[in-house]
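First, one chain by itself in C-alpha cells, the form predicted alone.
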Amino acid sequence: MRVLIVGAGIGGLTTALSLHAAGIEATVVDAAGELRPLGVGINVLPHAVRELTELGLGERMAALGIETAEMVHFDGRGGRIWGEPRGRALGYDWPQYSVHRGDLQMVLLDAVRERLGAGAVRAGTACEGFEEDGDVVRVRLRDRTSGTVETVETDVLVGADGLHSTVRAALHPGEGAPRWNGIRMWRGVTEGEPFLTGATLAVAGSNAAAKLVVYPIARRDGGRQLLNWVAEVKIPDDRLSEFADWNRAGRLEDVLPHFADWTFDWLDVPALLSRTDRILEYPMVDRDPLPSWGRGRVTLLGDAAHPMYPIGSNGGSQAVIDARVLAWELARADSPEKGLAAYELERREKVNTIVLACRDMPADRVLHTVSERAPGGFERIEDVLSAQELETITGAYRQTSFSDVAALNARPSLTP
C-alpha cells in the first residue's frame, strides 16, 4: 500500500512515522519551500505523548520541552482562582509536555528522514487536486520552484494540510472561510526567569475581555526559561478582514495596552510582552464539524479535518492521535477503503465533540464571573465563587481533554 500525505506538520509527519511502523509505504509533500521551526509553544497532552513514546520518541520529547506540572487560573490582578495537576500528577502514565511547536515538528521531520529516507518528505511541492479512479488516486503536484506539474498515483491520499486544506476544499467545496469568534490572539516567546513552580501553565483573566496564557517551553542557560505567551482580546465591533495566517506579524502597540497594568507578584506581564522579539497575530477561528471527512481512498487528518479553538491544548495532540489510529486501521483492514472508513468512525465524532466543547468555553464564563463580582480583586476565592462554580472549571477541562485517565492507562497499544 502506498500513502501520499499532503502536509508536513505535526499530524502529517506523525502519520508517516505511524504508517512506516505499520509496514506501509508513505510519502509526504508540503507546499513550503523549506521546512523550518516556525510558530510558538503548544502543549502535548498525555494521550499524544503516549503515541509519540510508542513511536520511539520518548527521550527526544523529554529533552525537548518542559514537563507540565499544573494548570492554574488567576484573575486579571494575579489572584489565584483555581488549579489542578497535569500529566503524571493527574494520574496519567505519561507526562504532558510544553514545547515549541517548530522544535517538535523538526524532531518529527528528522525521525521521518532517518527511518523512511531523505526523499520521504518533499518540500516546495503543492497539491493542486486529485481524481479517484477505481483502486488509484491520481494527485496533481506542482513544484513551486520550477512550476512543473506532475500527476502521481497513490493507493491512499491523506489531507493533513491544515486550516486552509486543499484536500478538504476538494472534498467539501463551497465551505467558505473559517469561522471567527471575535477574539484576536497575539503570541510570542521570550526568555525569562521561571515563575511559580517553573512548570506551571498559567491562565489569567478571561477572553470575554482580555486573557493571558503563559507557560515555559524550554530551559535556557543560567536557570532561565523560554516562556510562551498567548494574549486573547475580544474587541467590540472588530471585523476580520485578513487571511487567517499563523505566521502573520503582530505589533506590540496593539496588544500591550490591554495588559498595561497586569503586574503580578509572580509575573510582570508588560515586561514579558515588551521583551518579545517577534509577535504573531491570529484570529481565533475554527470550522464547523463535518458530517464526513473523506470518501473512498481519500481522507482528512488534524486541522484539515477538525480545526478547533485553542481550549484545552487539543490541536496538535488530536492530530497525533488521528495519525496513530489511521495507521492502525489501515494496517488491519481488508482494503484501504475499509481502513479509512474505520478510522473516520473511530475519530470523527470524538473530535467533533471536542470542537463544539471548545466553542462553549464554560471555564471562561466562570472566570468572567469573577471579574464581574470582584473587579477590585479578592482575598478568598470562596467568597466570590461557590464550590459548584469552581467545579465547573474542572468539568470543562474534563469535557475537552482529561476525562479518560484510567481508560488511557489501560488501553492496549495502537502499535500493530
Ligand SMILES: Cc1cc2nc3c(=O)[nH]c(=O)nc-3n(C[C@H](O)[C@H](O)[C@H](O)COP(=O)(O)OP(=O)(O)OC[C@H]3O[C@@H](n4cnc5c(N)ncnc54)[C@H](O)[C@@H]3O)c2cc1C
The other form holds:
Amino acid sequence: MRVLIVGAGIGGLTTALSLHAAGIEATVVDAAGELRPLGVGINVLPHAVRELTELGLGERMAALGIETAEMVHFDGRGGRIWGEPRGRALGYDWPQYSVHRGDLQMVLLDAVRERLGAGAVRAGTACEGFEEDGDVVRVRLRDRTSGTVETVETDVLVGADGLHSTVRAALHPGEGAPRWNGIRMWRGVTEGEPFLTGATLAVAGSNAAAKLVVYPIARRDGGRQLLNWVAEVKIPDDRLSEFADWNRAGRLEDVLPHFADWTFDWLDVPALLSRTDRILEYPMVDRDPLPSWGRGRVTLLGDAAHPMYPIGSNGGSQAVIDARVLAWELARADSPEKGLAAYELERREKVNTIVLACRDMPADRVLHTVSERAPGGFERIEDVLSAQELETITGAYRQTSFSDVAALNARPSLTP
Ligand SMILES: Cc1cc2nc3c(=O)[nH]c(=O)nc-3n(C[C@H](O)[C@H](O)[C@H](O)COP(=O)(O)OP(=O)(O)OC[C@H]3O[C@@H](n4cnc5c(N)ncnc54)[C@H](O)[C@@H]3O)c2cc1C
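Switching conditions: you have the form predicted alone, so give me the form predicted together with the ligand.
Following is the full complex, with the preceding chain placed first.
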C-alpha cells in the first residue's frame, strides 16, 4: 500500500512516521518552497507525547521544550484565580511539553528523512486536486518552481493540508471561508527571566475583553528562557476582512494599548510585548464540524479535518493522535477503504466534540465573571467565586483537553 500525504505540518509528518512504523510506504508533499521552523509556541498534551514517545521521539521532545508543570488562571490585574498541575504532575505517565511549533516540525521532518529516506518529503509541491478511479487515486501536483503539473497515482490520499485544505475543498465543496469569532490574536516569542515556577502556563484576563497566555518553550543561556505569548482581544466588528495566515505580521501598536497597565508582580506584560522582535497576528477561526471526513481511499487529518480555536492545546495534539489512529487502522484492516472508515469512526465524533467545546469556552465565562464581580482585584478568590464556579474551570479543561488520566495510562499502545 502506498500513501500520499498532502502537507508536511505536524499532522502530515507524524502520519508518515506512524505509517512507516506500521510497515506502510508513505510520501509527503508540501506547497511551501522550503520547510522552515515557523510559528510560535504550542503545547503538546500527554496524549500526543505518548504517541511521539512510542514513535521513538521521547528524548528529542524532552530536549526540545519545557515540561509544563501547571496551568494557572489570573485576572487582568495578575491575581491568581485557579490553578492545576499538568502532565506527570497530574498523574499522566507522559509529560506535557511546551515547545516551539517550528522546532517540533523540524524534529519530525528530520525523523521522516532519517527513516523514510531523503526523498520522502517533497517541498515546493502543491496538491491541486485528485480523481478517484477504482482502487487508484490520481493526484495532481504542481511544482511551484517550474509550474509543471504531474499526475501521480496512489492507493490512499491523506489531506493533512491545514486550515485552507485543498483536499477538504474537493471533498466538501462550497464551504467558504473559515468562521471568525471576532477575536484577534497577536503572538510572539522573546527571551526573558523565568516567571513563577519556570514551567507555568499562565492565562490572564478573559476573552470577553483582553486575555494573555504566556509560557516558556525553551531554555536559554544563563538560566534565561524563551517565553511564548499570545494576546487575544475581542474586536466589536466581527467581520473577518483578511485571509487567516499563520505567518502574517502584526504590529506592537495594535496590541500594546490593550495591555498597557498589565504590570504584575510576577510578570511585566508591556515589557514582554515591547521587546518582541517579530509579532504575528492571526484571527481566531475554525470551521463547522463535518458530518464526514473522507470517502473511499481519500481522507482528512489534523487541521484539514477539524480546524479549531487554538485554545486548550489541541491543534497539534489531536493531529498527532489522528496520525497514529490512521496508521493503526490501515495496518489492521483488510482494505484501505475499511481502514479509513475505521479511522474516521474512531476519531471524527471525538474531535468534533472538542471543536465545539473550544467554541463554548465555559472556563472563559467564569474568568469573565471575576472581572465583573471584582473589577478592582480581590484578596481571596473564594470571596468572588463559589466552589462550584471554580469547579467549572476544571471541568472545562477535562472536556476540551484531557481524557481521563487513568484511561490514557491504561490504554494499549497504538503501535501495530
Ligand atoms: C506556518 C504555520 C505556522 C503555525 N503557527 C502556529 C502557531 O504559532 N500557533 C498555533 O497554535 N498553531 C500554529 N499553526 C497551526 C498548527 O501547526 C496546527 O493547528 C496543528 O499543528 C495541526 O497541524 P496540521 O499538520 O494539521 O496543519 P498545518 O500545521 O497547518 O500544516 C499544513 C501543511 O500543509 C501545507 N499545505 C497547505 N496546502 C497545501 C497544498 N495544497 N498542497 C501541499 N501542501 C499544502 C502547508 O504548507 C503546511 O505545511 C501553524 C501552522 C502553520 C502552517
